[in-house]
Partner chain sequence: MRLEILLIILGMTAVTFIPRFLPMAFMSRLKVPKRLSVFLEYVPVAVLAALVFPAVFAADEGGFGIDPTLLLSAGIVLLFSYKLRNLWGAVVLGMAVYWGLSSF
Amino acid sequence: MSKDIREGSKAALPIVLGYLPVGMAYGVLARAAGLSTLEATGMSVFVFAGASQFIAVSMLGAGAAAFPVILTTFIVNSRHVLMTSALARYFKGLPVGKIIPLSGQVTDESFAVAMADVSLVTGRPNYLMALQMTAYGSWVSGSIIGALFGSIIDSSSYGIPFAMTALFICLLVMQIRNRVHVIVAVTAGVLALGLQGILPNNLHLIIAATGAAGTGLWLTLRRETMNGVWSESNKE
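Could you produce the structure of the sequence above as one chain, in the form predicted on its own?
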């Protein structure tokens, strides 16, 4: 096993710890929504998008038709275009044949871990692929376990409906390293909660994400400008 694969797999361990229980929760909810063990597992194998899968089984459980489910999951997953675009600049010159599988395995969690220290992923596709495939394996494994035992577990118990939210909270805490990160997180939370119930079609989430990202960009540029002014004044 190469160094890149070994280190990438190791970097995925925090995700594995989250994906296993959340994948099990998904499996339980999928069975409660009427999916068979094979169908629940197949969705994890071919879709591999936790938030979208939770939404899909919720819609299927409510009796939604196939087209609205596919369209909704497509829209929810469209955010991955932004994530892969952000990662692409660290793999300049990589053949398209390697870019495509790398892009196809990106999730919120693997993206967060990769972007936490871009020096570890820059020019190292095997590192990123190992990180993503380790996470993928744990998600599928958790889904299988949940689907197998889903028929004997109460899907509303053990905090199962809160599992995905809890995973995102853990990932957020891992990313907070300075005051700017705290302000960005608080901005996102305030906007999301403040606009919830006011805007239709979950637009509050898009505005919260955009507003928080804009706030983070403005604070970062302002800090860099102030540091530049400070350096110039010291030279004088």
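For comparison with the form predicted on its own, provide the form predicted together with the partner chain.
Below you will find a single chain and nothing else.
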């Protein structure tokens, strides 16, 4: 068990490198939007969903009421449905008491790192828990540092704006194992680019990812029909 925790925490380190500065940027923006240090930190402690927190504080800064902020948060974070659905298969029959903390901390980044090598995650809730807790710790720490001393570091420098993108590029490369994966990736990317200006609140992510994964399913089924047998080859 301690091995799971050690390995999980270690796997989170590239995320930490991205979360610390981005959490700091969030802390700065939250303070600028009129939240106290405690309120800014509280949001990170309870919500722990970066994109929605940035949107929420900018809405609050512009004087938005509670309901629109909460509704927007729901829409932005509904994309996690896809990720926790995909993760569920690696934790068959896990007690609800463990599902609560495990699912409650799923983020784009921890999901992607976990899926980079599913053999490390399968049946190891403590590995994923440690991965997510480490990411969570860095997000909350970053938020506090940003809220308290945010003005000290310039979060648009040191390549900080590119940290998450670099992480995602490497994770994407690691996910691509066959030709269908390439087609799915390009479909998702093109759909996301095309829809991002049309759909608000990150909805383009859900539509693009669903459409592209659907394309992958269609290609797999078509190949299966043509081969006449279920092809296992797409799995690896």
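None of these values were measured; they are calculated from a predicted model. Basically, rigid core = biggest C-alpha set you can superpose within 1.5 Å across the two forms. Numbering follows the first chain given and starts at 1.
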Core-superposed C-alpha of residue 212 shifting 2 Å or more between the two forms | yes
